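Okay, so here's just one chain, in structure tokens, the form predicted on its own.
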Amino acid sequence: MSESPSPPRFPATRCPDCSLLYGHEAYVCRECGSETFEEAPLDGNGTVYARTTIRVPGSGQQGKEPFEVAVVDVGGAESVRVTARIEDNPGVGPDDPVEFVERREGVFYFRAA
């Protein structure tokens, strides 16, 4: 009996100042100012917040709709909400579990887990 293996560590960063995590690329720290960030890469699990379909979608993605968008809740104790898209299962729903799977040209990537 095989386990499936974890999925890929979230890349997350966090102010080496004052702690603050951050899901998503910053670069002045909203809580202290800081312009200096560390990578603090977190478990790739994560839970789906809210969903929705995107069928009208911007100049950048005509032609890919449609295609889900989720607010996803990711990482263990300490935890980050992110935007993503969900591949693969558009039945995913508000807490579902999901699991990292890439950040491709700026975009989270989660599928069911």
Contents of the next structure:
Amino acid sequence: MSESPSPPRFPATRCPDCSLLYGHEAYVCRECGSETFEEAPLDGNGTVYARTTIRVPGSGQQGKEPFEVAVVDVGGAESVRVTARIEDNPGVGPDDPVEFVERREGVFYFRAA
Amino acid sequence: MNDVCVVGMGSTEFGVRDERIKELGITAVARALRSCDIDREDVDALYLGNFVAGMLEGQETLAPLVADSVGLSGIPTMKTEGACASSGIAFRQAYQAIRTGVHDIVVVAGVERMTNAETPEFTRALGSAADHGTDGATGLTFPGFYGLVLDRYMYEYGATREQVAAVSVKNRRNGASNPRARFRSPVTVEDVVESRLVADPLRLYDCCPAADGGAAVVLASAEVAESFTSAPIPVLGSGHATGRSAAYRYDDLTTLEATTLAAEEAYDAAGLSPSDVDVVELHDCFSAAEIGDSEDLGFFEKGEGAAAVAEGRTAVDGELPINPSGGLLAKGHPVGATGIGQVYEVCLQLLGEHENQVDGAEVGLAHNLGGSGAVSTVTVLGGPSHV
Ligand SMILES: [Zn+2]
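Given the form predicted on its own, corresponding form predicted together with its partner chain:
Every component of the complex follows; first up is the chain already shown.
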């Protein structure tokens, strides 16, 4: 795993008026009210803030359990916090390093780094 | 500003009920009206909290239907929704209306029917309180949200799984002697930590059960309150705040700001501090939630809530009894009825009539929370001598 190439960039966006960075989509900047955003890709390395394993899923996810959901801080000096899926690694926990894999159907996927 | 009192109250048992949603509301409201000496013609409005009757039972327009069925004709009615805080919000709106002189007497109800739903409909309905675009899309459930909270809490503060399990043990013990509770049997720490995992590190016995139920109170301005009851319960303070919309929006997942903001407003309005509170009914939808709530409400320092429960400090005979009713973990969580159900339990304590009576309870607090910490209401109530 340590020999793998650096992970893909993370597709963050930025408010051009006040520079606030967003991970999940924003439609209005909560700082300044701007409605336009520009692409601001980040380094895909991240850190787990908190993690859970869903064993009793909600509607639409039946049969896919168990799966890991985590809150992840992604990026380098500048980072954003997102709610994401961790692929296939129930062992990760707070402060463990993860890397961005891809965004699929609106969901960010990370894996243990 | 007019002072506001609870002058009447009624509740159904919480659990598995056969009645439809409207009938649960009717029963609760009728019992509240019967508990005080009030003419139906004197009631100015009815506010009703409900979360998912539309989705699960296809029944909406609940507030006017309940009002008409109990003989409250012609008055303005409305339904409030804020997931698990739906009826806490109804209470707050009624309180504001009386406080500002818009109304003198308002009936507030909370009602929910959940146990009849098939699992897919049930999970879809509950999941509707999450933000579909962010948390919801990842498959994060409500137990999952509190799984994240507990994961971070244990990591940051070194709390043990056994300490957290003590919440469920305490609340199930309290619920055993509450006839309104869905679960009436106690559990042990071993039962909790060996129950099946639901959303790590949360297990089955860390989670509240669904339930059906209704609860109602009658609120009146202090000026007229004593004509309806010899023991009005004054509302000393009320708070209502919005929090974060999803798990990633928290800088610190162990503090839910909707609660801290609502509590600050309620304490300020009451001119009281957390140390003045004698008995608490707070939103223990999960064991982890009770620990966080107890800190957010100012009863314990950050990180000390778990040890406090394990040491018995929040037991009925402890220094600050929390959820002597059994809480959501034992009473059950008929989502839209929960907030008024909590107020009902606190009022019984202040009247000295509770099955798990806290000695000398003079100031009580009810705390209701909805969604992933998205909305909270806090109500501080006083004994009849505070009027
Ligand atoms: Zn901006």
